Each structure stands twice: as structure tokens, then as C-alpha cells.
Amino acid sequence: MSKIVAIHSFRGGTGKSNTTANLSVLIARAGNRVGIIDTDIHSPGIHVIFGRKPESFHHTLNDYLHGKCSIKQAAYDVTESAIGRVGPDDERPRIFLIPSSIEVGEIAKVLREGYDVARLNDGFQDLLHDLKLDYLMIDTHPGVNEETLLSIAIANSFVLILRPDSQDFQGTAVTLELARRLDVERIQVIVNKIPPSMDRELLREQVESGYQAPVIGMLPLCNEMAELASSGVFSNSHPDHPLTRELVRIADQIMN
């Protein structure tokens, strides 16, 4: 059975997306065809991280949202890229990209315009029937927004990520709320950027008893992660690191 995995914050800086392309890549190499879907459409950037260049699509979720293509043409096979080479494309393993625009023009259009979040949800559906695929993996737009209460409300798995910050519990326990009372099956929390001076059984007692939900991850405040500066797949280039560990853990919880 398909699932839906949506990958929110409250706020930006969080390494939501960072986190959201390790875990999809780490997911595919478990067996799966994973589809990545960059609705963070105010501000895209996960194509970044798997080295695809803005002019490298001919057409992106925006196309999509105003009846300019289907949701599969806005689709691109990273598979190689990411986790290299594998069998023909009608198997497993297989990573699908579907990027936002980075044109100005076509970012003040959404800001302007808005655009139709049915049409969204249906764009989810197609990918998973006509991609065949295990896990959508939804990487949305920081805050609460249409967009962001609809991931919610169809989301097998929504997992949202928070720094050990005051700023980031208050809003994340805003998200929470909206997400218990649209009665989403499982939420799930990450806790990134932990300085290592900090107490992190500590800070996992704080986050689950506050929240009531489970923490599936500790991933700790990583210089590697911020030298790589977006520029490829942390787990890719540190297979080893105590990250990428962490990392691989949560991608477990998230396919169990």
C-alpha cells in the first residue's frame, strides 16, 4: 500500500528539506520507488540538493497547478543521481523528483493568484498510481497555510521537524493541535541542529511529554552538514557519520 509521507516545520531554517531528500534517498535504497514533491512553492530549493539545475526541467508543479502539463510530465527519474545505477524503470529501487519553479515570475503568480489546492490533492493521487509508487514524500512550505492543512489532513505519516528552540516548540505545538483535531493517524517529531553541549535524553523527555507525541529522531548540530551547504545528499557523501546513522534509524521508523 502507498503512502504519504508529508515533512513539515513551523519555520523555515530547520533542515526540513535536507532532512526530507536523506530520507527519501535512504528510503529508495531500502527498495522503494519514492516520489519527491516540492511544495515549499514561496521558496523552492530541495532540486538543489539533488544537483538539478532550474533550466534542466521543462516543466515543474506550477506547470501542473495551472493546466499547463500532468502531474507525471512535472516528474524527473533522479534515481541515478542519488543512489546510481539500478535495473530498468518498470523496478525497484527508483527516486522521482517533482520540482516547484524558482522563476520569479511564476513564484509572484502563486503569491498573486494562489492556485487550486484540489487540483493538489488530486496531483498526489496521480503520482502514486501512475508512478507506482511506495512513498510520496511531501516537502512542504514552513507554517500553516491551505497547502499545509491539506498535507495534513491526507498524510499516512506526518512527521514534523523542530530545533531545540523556544520559538520552534511554541509553533510546532500550534501544528500539533491542527493536525490532531484534522485526526492524523501518526505524528511523528525530529529534532535537528541539537548543540552537542545539550542534554539529549533530557530534550527528548521535554519534546514527548509536551507534545505527546514520539520523538524518531535526535539528529545532532552537524559542521559536515553545513560545509556540504546544500550542494548533494548528506548520506551520499558521510555514509558513516553518526548522522547519517541517525538518519538511517529514522527512515526505519518512518517505512515500520
Second form
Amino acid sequence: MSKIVAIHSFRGGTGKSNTTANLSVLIARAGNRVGIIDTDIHSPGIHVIFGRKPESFHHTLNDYLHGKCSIKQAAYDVTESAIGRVGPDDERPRIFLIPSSIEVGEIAKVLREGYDVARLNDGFQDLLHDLKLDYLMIDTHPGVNEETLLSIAIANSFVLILRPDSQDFQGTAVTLELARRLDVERIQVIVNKIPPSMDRELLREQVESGYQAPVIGMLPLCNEMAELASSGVFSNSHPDHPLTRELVRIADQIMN
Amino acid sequence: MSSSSFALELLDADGGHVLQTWELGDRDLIYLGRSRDSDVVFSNPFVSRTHAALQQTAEGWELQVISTGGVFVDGKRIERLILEDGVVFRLTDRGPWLRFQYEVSLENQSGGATFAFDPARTPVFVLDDAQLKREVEQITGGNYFQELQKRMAQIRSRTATRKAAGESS
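Next up, the form predicted in complex with its partner chain, please; the one we just looked at was the form predicted alone.
Now the complete complex, all chains and molecules, led by this one.
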């Protein structure tokens, strides 16, 4: 019963990579094998949160798409840095990172040259099978481009992250409508970086009524998260923080 | 008069006369739009429900364009603008003309907009349905989207076949 979860935000700066990293760790800790595909290695990406340097990756998702390696060769076991030491023979929990250098321009180029969308889907399915993944999390590019659309279409579950901001609100609605037209099975919404003074229930009501989709998490604007500056996984360093508790609830709803 | 206050003036088509003035006091973010939830409400049909926002930044008051209908200064579409005293801008190329004034003259003040809520506490998120429809159609009308939609049915059935094969092996 493995599942592909695409995590997306309409604009940058929503905390998408940090949220993806934390949810992946929490889902893995619940006794799962989790793969994370980062589709944005050129800007500070999810590998940073797991303490990995891009140079340490011999293969990326790009190499797989260009037929230079199997998708499994582009997957790196980051369990120790993400969760801590587990027994060498323990199958669970495990976390794998599949880095990528796909940029909008490059994907467009690949598509022009006759790239088969089915190959990326095959890659995702191979990952689920070869690494015996329970969950594959796709950390997508902000905005809407071909690669995003494909990730959305392939996902079983689509998680949208936005800030309480009117541009985010309007733009996210577009992505959400596209996901509906691509027949995504499940759409869920997370509101992040909520100012402490804001009326949270009213906010939830407005988002749910505007989007007709469930809000599975309301995350506060958090100084401690900002101070961590993507140098680690927040839920590891702050296990009892209210933000971590809310992240745990979100992870439960993704796994549910 | 506090130093941070300013006013927006609605000008007539010739740009000479002030039809209405909104004095905007101590706030950091002001929404302009047709929606009744906007801070400054316009009944003009060219104005989107949430058309633009004025935000206090380190550089001064900044006009941020939200609607695809746009904001125009001297006939040119702008994306954002640091507002200088007396600058005139237009919501869409056919909508109302507005003048930004740091100095508020009380005689012209006509009220019209009330500030019964604090946007920092009270979220006001309303979708601009027309804009949403336009933007969705722009993407779904494209070749890539239509091709993807067609291919997804094939891809999904192939995935199901692979899964079934994987389970039986």
C-alpha cells in the first residue's frame, strides 16, 4: 500500500522543504520506509536540512531521466542523519533522498526532445518497488510548470502549503483546481507561518470554504524554526515543541 | 495628524478633481478591491475583488499588484511601485484613477471606507473567481496539460498493471 505524496506551494518561502523534511522524518519514525525526491537542488534544498552536500551525490534524478543510471542508483540512504542510528539489518525506519537538478528550463528541453512522461512515473514506481518504500514524498518546485503538473498527476495524495497571504491564497487555488482536473485522489492543505495574533479558526474556515478541501495543519510562524535556518530537522531538535506536535498531527493525517 | 498617515484620492476622469478621499492611518497593509472585505472598496466593474495592496516597507509605502487586470502608471503596466507623494495610478487601464498623498487635507475627506477590523488579526481571504477561471483556463488550454490529461489515463492503467504483476511475482 505504498503511496506517492506530492508537496507543493504556489510561491517560494512557504516553508515547503522544511515541512517536507519534517513530515518525512515523522512518517519514517512511525515505522515506515520513506523516499524523498527533491526537484530543486540548485536553490538551498532539502539535502541541506539532512546535512548532505550536492557533491556527495554521484547520480541524480536527471541522470535517470537521461538513461545514465537506474533510479535506485540516484537514491541515498540518509537514515542516520535524519533519524539516528538504526540497526544495519533494520528495515524500518529508513529514509532515502533522491536529489535532482531538474530546472524548469531543463525539463522543458527534455520534453522538447521527446522525453516520455511515463519514464518519470516508471522511476517513481521502481523506487517504491526496489526500495520497498511505504511513502514517496515529492518536494516540488514552487509555481506551475510541466514538472509540477506531472508530479501532481502522478501523486496519490497532493499536499498544498500556503501562508496566510492573499497572493498565496489566490495562486494556490489555481494549482488546486489543476489537481482536481488531473483527478488526484486526495488533496490536503497546510497553512504555514501563521502570525501569533491571527484568528486561526476564522482562517481555517476561509481556506476550507474557498478551496473546498480539508486543512490538515495550521502551523504557527516560529522563531525557533527560523533560527535553525534549515541546518537540521526541527522535529528532531525540538521534539516537544508545539510546532512539532502539530507536525505529528499532520503526518498522521497523511498516513491515515 | 500622525506622520504615518496618508490618503488615497479618487480622481475624476480628467484627473483634476478629487471625488473621494480615504484617509488611511496607522496600518501596515491595506487591500484595494471590489470585495466588500477590502479596506478601500470600489464599485467599479473593472476592479477585481482583491485588486492591489498597499504595504508599508523599509523603502516606504509599496503598491503591490494582485489582479491580472493590473495597475497602470502613465499608461504603463507596473508590477510594484514605491509610492511617492502625489503619484497617480490607475486600477486596470480602464478603471479608477487614484492619487497617493502623504499629506492629508482634512477638507476633502469624505470617509466612505471604515476600518472596523484589524487585518493582522482578522484574516480576509476571498477568491477572485474570474481571475481563477482565467488562470486555470490559460494552463488547461495549453498543449502540455491536454496531452498530460490524456496520457495520465494510460499511465495509471500501466501502473496498475505493473503493481498487479509485482504482487503476483
